[in-house]
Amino acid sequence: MSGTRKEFDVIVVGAGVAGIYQIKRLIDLGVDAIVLEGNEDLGGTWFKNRYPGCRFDSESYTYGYSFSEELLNEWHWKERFSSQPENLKYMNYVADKFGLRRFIKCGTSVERMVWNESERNWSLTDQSGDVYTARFVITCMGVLSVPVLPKIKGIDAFKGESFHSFHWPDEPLKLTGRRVGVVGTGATGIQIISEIADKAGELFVFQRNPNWSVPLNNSPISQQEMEGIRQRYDEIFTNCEKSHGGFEHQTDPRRCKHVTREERLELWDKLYDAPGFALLLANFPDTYFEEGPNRELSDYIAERIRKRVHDPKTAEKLIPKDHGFGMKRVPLETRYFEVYNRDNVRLIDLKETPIECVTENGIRTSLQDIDLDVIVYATGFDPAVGALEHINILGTDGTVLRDKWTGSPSTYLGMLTHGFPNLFMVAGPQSVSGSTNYPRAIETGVNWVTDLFAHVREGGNTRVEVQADAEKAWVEEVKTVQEKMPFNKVKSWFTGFNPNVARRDPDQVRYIAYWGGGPRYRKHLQNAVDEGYRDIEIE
């Protein structure tokens, strides 16, 4: 984007999957607005995620955006579930089909935000010092893009290369006869440890707990079978607006303890052999909700990876003993159990030996020093709120948004937050944009801002600001749906829990995400439109 001007109606923070909807919606509507992104290119998460094996694990058809049918009919997927690659060309593509790359201004981190009640505006200072201000603020910075190191004594000692996932290096990373470790097994962890096993000369996993784990099962998307999605993309997003997570998946009406032992390994062995979440989304309900059917359906899995991993002790190594299946994100592989029946593959069970610190030539454990040429750090993001907190955002008598959301934190709708006028969340803590499939929640959090946002324009009005008391009730709200849910004893990211993250208390458990399904969180949404945005100060 060209030219110095600096004063805008509305700023966009972020030029991801959400900001670029969200700056398509205020262009449409003639608003005076500018996309400031950190990165020195769109695409957020698809930008900066390069490591090997980066993909979806959304149905690529229902990550796509659906406001546009022309586009539909244009982009051919693939493959089910798109490499990174795709994806960010994808997002270019998009960015460019609708004319948006002039509106976007890259290389632009917001380090600093502060609110001027005399001048009812915000005021947001960069990485140089520039300083950008706009009556409206729209945070579209994602759920996962702060990422976390591990605390672990000397990391900064070693001399080879090292690196969060999340920073891969831009040139190819040469990993032929090299010793790689990965430290971290989550959802990124295992995509990387699949791909470059058969490439590096050694390669050590460093495992701290290990997670339940089920095939991607991706394939092609040939021209006919694209032709046939195009045909039914209407019921595709119908299907996936009705669901509870936003995906096609469509739970199966019958109970686990109602069918015969036969007929729940019947479908359990359809499931574990179908694409993507299948066997978490379309299974029996009670396998996920109660304790003994979960129970049955995790050893039914634990005997699966038994199967595909030699060694019968690296097998009990890989098997979760202390949280059933779907209690933690579940990661989807592609050959990943194999990679253990390599020659040049090492488990360390860190629960075994854990780490005692980084040395200059690699890890040590509390057994022995393994020499290391490259360490990757899969070791995950301060989710939900990293990105807002990572920002030094001062609201209404200088409140700092980090301090108000120590221990947990606190929103309406995961939209607004009392303190903060006219600063609008795309994707904040306590939507449904961190608990179901991300573009579905992120177009009608989207939507929702911007209805908002038109109502207020509308008015002629130049300050929003959602009531302590509303946001008090939907704080109330997450946490009621929360605490149903099986996996709130579980340590995850799902409650908030990354024991790297310095500022948080490892025990505590956070209510960042509402899991209450999409079809739930949009009612409370269309309410909020019913009742005239009676919880909201529009002056």
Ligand code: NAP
The other form holds:
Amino acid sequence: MSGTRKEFDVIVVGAGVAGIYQIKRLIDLGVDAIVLEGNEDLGGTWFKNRYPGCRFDSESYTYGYSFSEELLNEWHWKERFSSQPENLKYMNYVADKFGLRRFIKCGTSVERMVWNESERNWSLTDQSGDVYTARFVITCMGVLSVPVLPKIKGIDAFKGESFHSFHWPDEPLKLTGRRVGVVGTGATGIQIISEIADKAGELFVFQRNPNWSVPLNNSPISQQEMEGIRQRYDEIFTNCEKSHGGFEHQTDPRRCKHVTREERLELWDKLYDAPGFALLLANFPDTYFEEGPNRELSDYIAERIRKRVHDPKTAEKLIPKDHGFGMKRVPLETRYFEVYNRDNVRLIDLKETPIECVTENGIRTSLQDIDLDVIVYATGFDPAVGALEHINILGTDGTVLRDKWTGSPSTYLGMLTHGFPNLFMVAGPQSVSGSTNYPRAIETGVNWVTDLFAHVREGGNTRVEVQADAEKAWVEEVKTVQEKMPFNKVKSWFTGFNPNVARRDPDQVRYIAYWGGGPRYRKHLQNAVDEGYRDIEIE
Ligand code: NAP
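Structure of the form predicted together with this ligand, please, following the form predicted on its own?
Following is the full complex, with the preceding chain placed first.
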């Protein structure tokens, strides 16, 4: 490691999927750089999310890094959708293989960043008050890395064990014979509930709104299959690059409304049993973009749920009625709906009987007191902007980034923001990091940022700031695209909502991601390069 040194050319913040690749690129260029990581070890999302059932819902071999042929040939993904412990092992393997660990300083949480105009550098203060300086800062802090607890009265009164899913305890949590409550039924809640239902004494699921969830259809990957995947890696990454969402799934070329009901059912039966996001991404495109076809597909999925849940009343409660399939992030599940056929599991419908408060002994709804030993809050994150707004970032003239972004964030290509020179954001808001297969998106981001950095350095320059007009134009593009998306009217983290984040207007649509897809996004990035970075002031 870089010992006790505190001055660097570049500081990368965050040693997750993006930060690890970013430091690799910088080290390869011979840059004097370090990663500051708040957690006790590297891995980011795969270090923190240790709850039971946590795994990829992207195909593992589309999630891994693509930059090293040697790495691709060495690593054996054991499952099509690999689990958290294995994913963390992978991250550590990559860091060790490329000798990156010595450039990562863990246990160093950046709390404040101040731009010094005269020095043309950033000062970063960590939780102990130690100050680091660097000419350039590259943030790699993920999209979903700031957990949010619900605003429920009495949440601190509970005497049992309670925690957000992001803070699932390291030591094995005893579930046998205990009464466990899970609040929240997003992708996280659904993974946890499915995994612990047969382990907890009794399980109470506190559901406010149900989500359209479809089977993950996971399976092991044998040595022989892995060999086949290795042969296909070029094709796999090309397919991902060509697709809107960064996956291998190809949209069906037909239109739902142009084929017979039998042909629709034939495709949907096939996709319901296919791995990953097939039902969302390999479907007829009008099932996503048009109301009628979307309703018909949603009705089909509702029927599948009714067949899987024995009690018809419970089944109805698990079927969303206020939005269509795909209009919120689709959680992928493994025998989730069957959980509700178990005698030890109860669904508490918070639409019928809302939570009034948390008590010393459990959760009080408008109907009853439910005594619990453990409460898990799977209540989501402050998406895309959370990690950046969590740090006090002061740009030119002392402008605070959080204040600049009141209402909705504003960036150029999701990478730069006016008034904050020499700050590059990989996985920043209004990039495709939150809207497409994450590692595919961050490799694009890291490469673009690194090329810009190299260009600046080669020119002997020391200051980079995007022009305000160019940023405005990008925000317009982001808005125009999002406003055409059918999910824009639905409140979820896709549209920037988390009612538990105190500083947000709970009714305002926000523009936190770019929904134009990977190919269109990369075209914008390439244009910026081809035009000689004319939107960016480089001095
Ligand atoms: P989420 O999708 O934001 O879901 C939060 C859940 O908490 C919702 O069901 C929400 O209900 C509920 N909730 C919030 N406040 C509540 C309150 N006061 N009372 C009762 N319920 C409340 O969060 P998440 O499940 O953690 O997922 C976030 C994202 O992480 C996913 O969309 C996905 O992108 C990612 N993720 C990925 C994987 C993977 O497989 N790779 C796994 C997990 C998560 P309402 O809907 O009623 O607001």
